[in-house]
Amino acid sequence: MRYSDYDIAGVLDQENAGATANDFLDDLDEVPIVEDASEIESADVLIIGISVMGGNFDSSWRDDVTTALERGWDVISGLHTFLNEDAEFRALAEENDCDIRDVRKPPDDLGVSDGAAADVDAEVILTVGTDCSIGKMTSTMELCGTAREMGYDAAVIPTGQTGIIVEGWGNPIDRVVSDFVAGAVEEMIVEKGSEHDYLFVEGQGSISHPSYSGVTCGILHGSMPDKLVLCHESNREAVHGFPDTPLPSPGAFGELYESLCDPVQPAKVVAGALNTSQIEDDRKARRAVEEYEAEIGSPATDPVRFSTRETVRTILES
């Protein structure tokens, strides 16, 4: 919602109907928040963009997807589960003259990566993170932006669901083929390397989470990044669906990250990103990204919250 440039008729959210969306987000507009799809007057497009581990839908949106065929509405899915394949919801589709776009099916054509991106004229600047569902995707889209509107030539490199659902374009690299990952995303990177200066390029996961962690090592390796920004949410302490493990420190991560680029091509964390939504006070929010500075040895800010101009200059000039 905060970077797409749909029309946002409304949200399908059954524990919060009746709210608006800025009641919980307030740089988001007064969209109502209803609790099914019936509920909405007029519209084109139904988006699945909620993420659950493992990416399966849910039977529950089963009513809320007949509804938005049945009235002629595209279907735009971000899940592992591919509704094209539900033979239901095509028929529906064929029926009403719709379309069913699965963004998580990647190409046919990938292969392994050759290291190509080593090789492009553009800056690669990768978000990094210290767990995943942190702020990476709206890390990545903050800074690109402000280095737009500071007259940088600059372009993001979408590598989940949400990202190319907001971008309209990008490769899914958390379900290609693992060898064919590293190539996917150098793939991208190669197509925008010579159209744009400097290419932000949307992380994934981290490289220690138990689940994700082929994900973010493919793309490390295959975007060859210049440069990384590590990001992270404070008050984070356990790693997201293993609340029995502990999160290592921001300040482990960096030389983590930096390690494992240096046999392939060095880069360093040149900033950091800070999701402050858990505090309420900015004075506090404020205290806990330069606690965050000091602990990874880098510049940061939380891109949301506060002022990016000063951390993209860091990142695109130093």
Contents of the next structure:
Number of protein chains: 2
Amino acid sequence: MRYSDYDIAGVLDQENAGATANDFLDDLDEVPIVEDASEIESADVLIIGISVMGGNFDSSWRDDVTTALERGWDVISGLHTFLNEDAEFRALAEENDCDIRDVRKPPDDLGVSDGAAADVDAEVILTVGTDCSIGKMTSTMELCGTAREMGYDAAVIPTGQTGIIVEGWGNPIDRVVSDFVAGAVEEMIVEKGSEHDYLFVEGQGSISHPSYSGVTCGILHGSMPDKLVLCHESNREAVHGFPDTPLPSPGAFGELYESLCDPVQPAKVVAGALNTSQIEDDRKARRAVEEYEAEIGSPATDPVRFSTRETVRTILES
Amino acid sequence: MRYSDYDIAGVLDQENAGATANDFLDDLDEVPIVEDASEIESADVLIIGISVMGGNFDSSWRDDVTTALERGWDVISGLHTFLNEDAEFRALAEENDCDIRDVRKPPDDLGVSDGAAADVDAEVILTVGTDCSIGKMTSTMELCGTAREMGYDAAVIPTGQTGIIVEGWGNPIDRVVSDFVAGAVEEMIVEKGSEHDYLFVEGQGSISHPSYSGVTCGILHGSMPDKLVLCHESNREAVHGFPDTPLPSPGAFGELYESLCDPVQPAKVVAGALNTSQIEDDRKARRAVEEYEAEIGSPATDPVRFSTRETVRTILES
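Following the display of the form predicted alone, present the structure of the form predicted together with another copy of the chain.
Below is the whole assembly, all chains and molecules, this chain first.
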């Protein structure tokens, strides 16, 4: 909702129906939250933007998809479950002349990387994280957006379903055959590397997430970054989905990412992005950012809450 | 050829036709190497065991596959290119009542890991490497075989096409959807963890291989090993497929693997396996093993050339 060009008619959320989007996030518009798709007066597209662990379709969403297709809306889904493979949805889409776009479905013609990302002219900046769901996509969008406002020729390399829906292109790296992960990232870097001066690559997961670290590592080596931005959420103490696994310190993460880059193409953490959305008070949030800066030894910001101009300058001119 | 139960009638190799298998590896039988499948008197199965970078089918092999199917042999392929999707091969297989088994094709019902591998009763030993194609599969087979001979209840967890062809089961992890890599390994660990006391997991690639590190990292975290065996090839100086990328020292690799295990489930390198096949002289090979032991700070052996009993004892009783 923050970064796409869509006009959002409503948000489907069975638990929070009646509220508006800006009740939850100040910087969003007053978009109504409704219980089901039939309450939306008119729309062109239903976006399944929810990102659940495993990425499977939940049967409680079936009525909304059916309603959307019956009303002639296209459906864009970021799930691992491909809606185009659902016979009922497929038939409804054909009947009502709608498109179902499964953006998590990668192209068929991928292969292994050959290191070509090292040779692109553009400088490559990768967001890496201490966990999943902490704001790597958001940080990438904010930093690249600010860089563009400041006059730099910068582009986002989308690697996940939300980034792809926002940017209108990209490759859902976590759905790619694992042998081709680095190759799929490299292909995007090479494609855009001659068109822009700076590429902000959307990172995924975390290098120590028990379930997703393979995707993270493949993006790290496939994109051959020149610089890293370390993303973290204040107060996050356990690994997402693994409440008994404590999160290492952000400083330890920085060292781990740099050690992994070293043998392939050295890259340093040059800045940090701290998600302080759990902290209400602005002054406390600022203090959390300062503590984070001390911990990782680099300048940082909360790219949603505070200015990103200084951070962008640090990143691009360091 | 070393580890499977097949009687091998011949080896197809256009470059080395006329020689025998034991001209290249002492411990193999005197199996004839021939130029094409028509020279083999009789067989039941053609195995495409070659492992090329990218894993694609080479058109120069087409005649041999055709010959095999026409003669009623089954075909087992470990390639990324699925031979079952080749209309001509499919038709020939049906006509001659043969099976084409694409062992690189993973099952459809995989999902993300949930950390269940940490709870299995069996002790999990993972082979990790400084590069790909240095002997992780071989080391896994040798160490597990010796453990069994010594009376331990041990099993191999095959994660690559060759291991799968040898063991007759397994999951080709580098072909799995990247988000499900850890989940696919975990599933095998959980399945076999209650049946055996020790699981030797076949590792893949290397944590700093530009193309394959994602697969390596996913196996590392998905298998949640208790112990690591670091595999290396003497004289290997550059990364496989990347002649300009120097290989870090084995000691640095040990530290990197241990740092990556730490946040998920701590595991130490307890032994090393050095592939000394590039060294002719036994004494020199022994010295290389000793230098490798000093470098990684653990006992080591060349599991093909020298005894593995001491190493197995070290691994299982440390």
